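Next up: a single chain in structure tokens, the form predicted alone.
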Amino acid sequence: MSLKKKSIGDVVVLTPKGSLIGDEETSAIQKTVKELIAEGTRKVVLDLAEITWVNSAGLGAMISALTSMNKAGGDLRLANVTDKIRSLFLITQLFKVFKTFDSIAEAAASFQSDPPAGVPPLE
């Protein structure tokens, strides 16, 4: 699995490619999110467009990343949730936990209208 990182203003977009099914893949996401928190990033979008499959370890990694961001006063939002992942989220009720968007642009823009806890909205 590869993990690309880019910035849109103060929002960091992480785009993993491949499957989120094992320690190597899931550790990369968790490690990157922790590094971003240490650097002061509080707004992260996880772009799932290039994810082919997610198992319980992958779901756990996403939940862990969200929890880490929330504890730091930030938020992690999901973009481009594929049909396979969408059905998994419906079964597990994770749509109640994650804020999901159809595109990276929508997810990034959502931080302006609904900022993470502890982050004041732009005036």
Contents of the next structure:
Amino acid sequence: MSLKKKSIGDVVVLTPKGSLIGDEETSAIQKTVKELIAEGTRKVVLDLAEITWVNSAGLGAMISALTSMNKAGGDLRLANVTDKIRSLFLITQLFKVFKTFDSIAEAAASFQSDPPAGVPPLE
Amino acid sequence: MPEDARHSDRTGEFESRTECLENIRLFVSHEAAAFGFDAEDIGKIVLAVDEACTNIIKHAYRNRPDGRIHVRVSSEENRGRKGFVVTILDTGLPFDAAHYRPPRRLDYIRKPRRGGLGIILMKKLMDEVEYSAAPGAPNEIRLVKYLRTHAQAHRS
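Okay, that's the form predicted alone, but what's the structure of the form predicted together with the partner chain?
Every chain and every other molecule in the complex is listed next, the one we just looked at coming first.
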């Protein structure tokens, strides 16, 4: 898996490519999100357009990244959720946890109209 | 045929390495398609098998690469329904299904865990999931998915 990073204003867009399945792949996302938090980023979009396969470890990594960002007062939102991943989200009810958007532009714009709460999450 | 998989009579033998998961997925996908499932159900079966084998590699073999995973595909009739049966055998540490407590969804927000979602997924994706382990015998996971009738497929 490779991970591309770009910025749209104060929003950072992460685009993983390939399979999101195991420790190596998923730890790259978690590590990058923690680095972003340390740098002061609080608005992240995870673009799933180039993900070809995801399993429970991949879902776990997304949840972990979201939790880290929420604890820092920020948010991680998903863009380009494929039908396959959407189906997994329905099965696991994770669609209730993530904010999902059809495009990177919509996800990035959502931070203007619906900014992160900036408060510590449930504990 | 990849070197790490030897198929005969719809059985594949694979090494306990995550690199072999793709070949396991290909094997099961091919068999499920031949059985008559549509793309959606093939995706569900393949993911369930992937989750089961990932758990075997991580937990039964504790990431040791020299273990073996046998994936056997067969069919059964149950009350007029045609079932696609995937039986997965390993000789690693047994999974204690009787004492397993599945996580609740909100647990993942408070305390993210690895692995627990896999079992939830398997049970949601398949019609039946059974574990069995006995002293001196391989651990066995039996996953069953029934072919949907035309009417069921149309309703969904």
